[in-house]
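Next up: a single chain in structure tokens, the form predicted alone.
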Amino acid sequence: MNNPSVVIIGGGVIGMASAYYASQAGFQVTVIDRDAQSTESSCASGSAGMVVPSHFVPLAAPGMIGTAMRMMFNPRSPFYMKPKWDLEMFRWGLAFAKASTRNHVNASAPLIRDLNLASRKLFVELANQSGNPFGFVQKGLLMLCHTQQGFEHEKQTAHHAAQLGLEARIADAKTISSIEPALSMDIAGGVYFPQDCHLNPSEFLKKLKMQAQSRGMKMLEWNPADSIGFMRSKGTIDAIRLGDRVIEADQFVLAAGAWSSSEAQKLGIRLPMQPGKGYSLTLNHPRELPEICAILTEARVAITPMNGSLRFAGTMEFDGFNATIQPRRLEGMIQSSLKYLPAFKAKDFESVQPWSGFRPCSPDGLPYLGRSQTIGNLIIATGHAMMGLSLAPVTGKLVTDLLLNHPWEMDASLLNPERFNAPNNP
């Protein structure tokens, strides 16, 4: 008797983590991706590489609308939304505004915390089992505040974290320097989250792929010119048509990141999503190399040491699938970072090749994760925004539990992938 089969649409970090755990559970796995040869096109590959239990506040939170409005007309700000008439963007914005409440944060924070802590535990297991080829480091994260106002705001977040049972240490500039002596800093203070971690995301993706392939996972190239066709009957998917190929399976997983919405639409499922473009710059020979990853809070820039290099990652740019690199946004990211890090100079970044990727952003800041209510053999796993890497292992594990029809140990009803299908939702 053949093992049960699953087709996973999307070979990014969520799709690959799902493939890893599904193949481990004995499934015959086929992954369809736009780049079957490499993992470098994944949104996670150029990310900050952080595992962040400290990030328990969803993107949709009180004050975000006002902050976004103030930033969007500054071409060098960390946030940009291109003004244009787009019905889907308008509806996404309405849903985002509706979700940006204190009640939403209070309901979501414990779940996001639990998901991140469970994922962190799985990262530890993966590193221990594999010999840690992806440089997993358990030294925490520093939230660095350049201004006193920013410091006061981070103190509030630290208090909220403590209420959720997370470790958070408020520290003045001198104490922060003792925690991270390798980095010169111009800061008012900060918060240290010792449970956070960092790693090399590209190497992590390669390891997941190699392990899944060693168990028989197949990779198929998804040429953008070939539209995926779903062959259906009686509330299920029988097969996928990809060009002149037909791929049959018992179950299907939609994990195509920011491209998931258009595929879900073919199945009659509304999956509101906007691609939020992020940038990163990696200095191979930085003037200073910290041991702990950090976020420059007011600048909204993350810095992460990776195998002797230092990665700067940031911005959130909403302009559809426009892959054009905006030099002024990079300039803004660099200039704002230099305010915190006096040892670095703008010329350090002159010859650095910028990277960009599209984060899949849901309007309420929560992932879409669960079995479809309308298509019995379809599981949806996408919409993780900036936390795709951090939540990848737990997402892959939960997807595999669904494939096996095993109940989840946590209540993740807030992640219902068809929560926006109701008529009263924007």
Ligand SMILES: Cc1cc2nc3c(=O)[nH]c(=O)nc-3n(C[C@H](O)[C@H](O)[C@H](O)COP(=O)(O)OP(=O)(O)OC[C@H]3O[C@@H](n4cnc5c(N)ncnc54)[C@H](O)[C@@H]3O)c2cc1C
Given for the second form:
Amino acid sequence: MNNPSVVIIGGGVIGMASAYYASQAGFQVTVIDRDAQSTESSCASGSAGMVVPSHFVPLAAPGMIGTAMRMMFNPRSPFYMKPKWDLEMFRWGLAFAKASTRNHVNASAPLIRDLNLASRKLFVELANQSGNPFGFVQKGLLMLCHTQQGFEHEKQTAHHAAQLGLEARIADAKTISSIEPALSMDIAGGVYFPQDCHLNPSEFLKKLKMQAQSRGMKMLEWNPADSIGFMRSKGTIDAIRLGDRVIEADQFVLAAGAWSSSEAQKLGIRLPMQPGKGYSLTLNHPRELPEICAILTEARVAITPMNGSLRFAGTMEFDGFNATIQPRRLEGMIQSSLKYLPAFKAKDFESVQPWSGFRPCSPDGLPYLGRSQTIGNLIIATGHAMMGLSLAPVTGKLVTDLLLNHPWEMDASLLNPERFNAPNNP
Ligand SMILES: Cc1cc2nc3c(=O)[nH]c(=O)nc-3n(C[C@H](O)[C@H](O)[C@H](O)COP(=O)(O)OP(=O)(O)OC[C@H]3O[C@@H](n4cnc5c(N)ncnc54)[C@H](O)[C@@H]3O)c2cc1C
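Output the form predicted in complex with this ligand next; the form predicted alone has already been displayed.
Full assembly next; the chain just shown is listed first.
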């Protein structure tokens, strides 16, 4: 008898982690992506590479709307939403506003914490088993605050983290310097989260792919000019049509990142999602090389050491799939970073090739993860926004539990992928 088969739509970090664990569980896995050769089309490839138990607050949180409105008209700010007549974006915005409440944060934070901690454990396991070719570093994360006001705000988050049982150490500038002596910093203080980690995301993706391929995973390239077709009968998918190819399977996983909504729509599932564009700039020979990754909080820039280089990542632009690099926003990212890092100069970034990627953002800041109620043999795993790399291993594991019909140990009903199908949702 043949092993049960699964087709995963999307070979980004979520698709690859799902392929890794599903192939380990004995499934015959086929992954479909527009790029079957590399893993560079994943938004995770140029990401900051952070594994973040410290990030337990969903994107939709009190104060976010006000912050976004203040930043929107500044072309150098880290946030932008292009005003346009787009019904989907309008509905997404309404749902985001509706979800940005204290109750939502309180309900979501323990689940996000548990997912991140479970994922962190899996990263440790993956690094130990593979000889750590993806540079996994367990040295924590620093939230650096340039202003006293920013520091006071971060202290509140640290208290909330402590209530959730996470380690968070509030530290003045001198103490932060003793934790990270390699970096000169102009800061009022910060918070040290020792449980956070960082890694090289491209190498991590390559490793997942190689391991899954060694267990028989097949990659199929798809030409975006050919729309993916679903062949269905009575509440299930029988096969996927790619041009003139037909790929049958027992089960299907939709993990196409920011592009997942249009595929879901073909199946009659509403999966509200906006691509949140972010940039990164990697200095190959940085003037100073920290050992610990950090977030420059007011600037909303992440800095991560990676194999001797230093990556700066940030910005959140909502303008559909517009891949144009906005020079003024990059300039804003650089200038705001320099305020924290006096040893660095704007000219350090002059010849650096900017990278951009689209984060898959759901309106309530929570992933879509679970079995579809509309299509019985479909699992949806997407919408991880700023945490897709961090949550990839646990997502892959949970997807595999679903494929095996194993019950989850945690209550993740908040992640129900069809939660926006209800008629009372915007
Ligand atoms: C600047 C920046 C920094 C970030 N830093 C971090 C970080 O430090 N830590 C963290 O946890 N997260 C971070 N993220 C977020 C993280 O990268 C994403 O959450 C994550 O990549 C989402 O994974 P995914 O697999 O859902 O989507 P992706 O990684 O984008 O993968 C989607 C894949 O689907 C493919 N695809 C698209 N359409 C189709 C289709 N129709 N059919 C089949 N395949 C399709 C694409 O080619 C792509 O390979 C960052 C993001 C950005 C932009």
